[in-house]
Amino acid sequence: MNSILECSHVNKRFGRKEVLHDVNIQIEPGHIIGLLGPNGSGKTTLIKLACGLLTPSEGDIRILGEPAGPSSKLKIAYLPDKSCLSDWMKVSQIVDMFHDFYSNFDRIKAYEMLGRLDIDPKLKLKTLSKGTKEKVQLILVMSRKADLYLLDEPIGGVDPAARDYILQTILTNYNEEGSILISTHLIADVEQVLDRVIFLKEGRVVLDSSVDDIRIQNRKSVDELFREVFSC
């Protein structure tokens, strides 16, 4: 079976600034992967490239063997790091919009998750707190049966008490034949759910390893190794 995501010698520049350099990544089905690095390391740029929202300056990105672009968008469920929803809409209207727009969207699952989080679908988005808006956006993304879920800082805007629930929502609602790539700087909070981690430093992949190998070979947690790699 083809890799879900394959990045080959990917470079990305904005003017003279090189944001990504010679990135090579393969993601197979059935994995939860942490894309980890400090602010400015290129995590969001890489995710936008995989979504087809940006194009590489050099190199190749493929989703299930096809070039990233319009034809691959149905295979990807993308959670941006900032809300892209319209504040004037009711939650129920946004659910209806996603149902109309995405053929792989499960409206029943979306309402079940809204109910578990005690979010009233009749409310307008502008009446919700920032954290609740981010939960709504996550619910919309996880209600799709996609091949690749790209989550950019999914727990960055929620309080610590809600993080475990958000991670559990991700674990129990994604398509298990697909994979999840989670970008975050909150390593300790997500380490428990990760199979593999990719460290990005100044636009370069400096580590690509399974979590088990890190614990066995380095005798460290992912969080400890992260602090060591990025301490200078």
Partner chain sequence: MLTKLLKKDITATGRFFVPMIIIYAVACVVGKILMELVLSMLHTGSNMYDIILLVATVFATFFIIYIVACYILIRVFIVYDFYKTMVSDQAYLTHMLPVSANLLVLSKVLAAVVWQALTGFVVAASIAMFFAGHYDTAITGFYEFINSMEAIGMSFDFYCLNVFINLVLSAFTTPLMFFAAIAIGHLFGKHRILGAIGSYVGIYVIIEVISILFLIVIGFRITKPEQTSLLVNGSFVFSTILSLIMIGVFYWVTQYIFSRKLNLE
Second form
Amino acid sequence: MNSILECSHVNKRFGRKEVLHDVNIQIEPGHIIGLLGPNGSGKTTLIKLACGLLTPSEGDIRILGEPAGPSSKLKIAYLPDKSCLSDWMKVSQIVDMFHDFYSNFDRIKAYEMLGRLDIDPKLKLKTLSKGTKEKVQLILVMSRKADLYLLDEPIGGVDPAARDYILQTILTNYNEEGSILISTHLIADVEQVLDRVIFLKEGRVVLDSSVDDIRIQNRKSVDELFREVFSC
Amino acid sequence: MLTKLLKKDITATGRFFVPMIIIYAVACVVGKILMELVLSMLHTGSNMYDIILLVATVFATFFIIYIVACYILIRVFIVYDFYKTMVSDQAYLTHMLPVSANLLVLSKVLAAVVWQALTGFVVAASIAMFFAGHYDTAITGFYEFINSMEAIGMSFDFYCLNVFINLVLSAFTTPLMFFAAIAIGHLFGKHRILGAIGSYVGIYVIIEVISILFLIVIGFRITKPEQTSLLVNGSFVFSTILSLIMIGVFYWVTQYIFSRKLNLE
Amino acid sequence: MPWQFDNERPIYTQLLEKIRIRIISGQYPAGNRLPSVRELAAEAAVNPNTMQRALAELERSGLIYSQRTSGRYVTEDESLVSFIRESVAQEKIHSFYEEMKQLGYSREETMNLLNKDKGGSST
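Return the structure block for the form predicted together with its partner chain; the form predicted alone was the one displayed.
Up next: the whole complex, starting with the chain shown before.
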């Protein structure tokens, strides 16, 4: 059985600046994993590499055994930290587009979720508030039955009520046979949702462990351990 | 998948092209009306004539400005859509679609060609409309044109064929040259816009140098005035071949960069 | 609303305790079907694997059992439920006496205070 995501000895440089160094990660099906680190530690870069939106300087990345390409993109659902939707489209048009291109997209589920949030599908995306646009993007991603969900800072910059809603949406809709990788720097809010955590410090993996093991071994929460590891 | 991409790209660029074409068509109709009015009042000596002539002249000025603007706008629309969806904010969405980079680029090229072709048909139709009712003038001018061409050694059939072929090919080379420049430019990370402009200029210079070299080579072979046909016909053949090579190279470079060297920062 | 947890202990043990309280208090009555792992996990806002682990532990204690296709059920054995309810109550009472001891009250003194408080809230 192939791992859902496998990164071997991945390095990434932008010009002369090395952003990721010797990253080795394996994600098995059925887990929710936190990719934790301060801003600038390389979380977004690692996620984009897994998506195929960046090419590694060295090293190998495989999704279910294949390198990044059209078939691996079908298996990945990516939620970027900023909006990437075409503003001129209506909500219904973008839902239709996802339906056209992704055979694992559940259009009915998407409309249900939009309905529960009172988002009118006939509205153009550019008329929606930033928060609403982000919710639309989340709905599009979670309506897909993907093998790997890559969520980049899904709860950053969002009020506590919205945070609860986002975590609920993620937990109730994701494909249980797949896995989720959530990158965030707000650990306390997501800790109870995570199975495993990976700490990324200045582009290097400094910890890769289950949440339960961390609590048993350190008698602290992951949030507290994080503060220790990353204290200035 | 290609049809789905085409549907997306044609709709996306259509939202610019459709208004542009409609305004052009309306302006043509207005222009035609004014033109006919002016011509019909030409020898009547009425006072209205001066007013109508003034209106027509002003209109014609703006019309010509609009046509020049459209020439630029067509390129702007194509470049804007490509830049936004392949390299800027919407790039994540585009590149996460489960399609190869090859198809993404092909769809963009074909969408650009479709709209350029449609614009071309509308322009051709408008020219026919302007000449409507004045075919005698048109035909006289037409024969003068053919005679001057044969004087420099070019047959009319060959001329038509080459104009048509080069028009069609330019519908491909124009967008592809921009696409290749944008693709190369995005490799420069934060300086991707400067990179794209620089690449475009660089490519343009290279093409010009190749063209001038060709003219020089041909120039050395012309020793008698009768041989101007060699230059004229040779130029057409050369530009056709050059266009085909450009299409191949630009397409390959663009899809190679987006499939192997994608770097969306 | 997500369930709240404290930091030093694994989440699965805390989940186990919370569900156990729901069972012994009758919120999940004996013999009734429990919500699915996924539903419980979503309600608690925890990882389904963690919830699964907690439920597996509860199964081992006999408080719940699973039917292959229909999910998990609370035991029909009401005496077991009562027994566990009493054990949990005893634990709480024991901790209560310990805390009072820290305040300087012996067992007898604590019981006297409890008697005075028979009517409920103090005047």
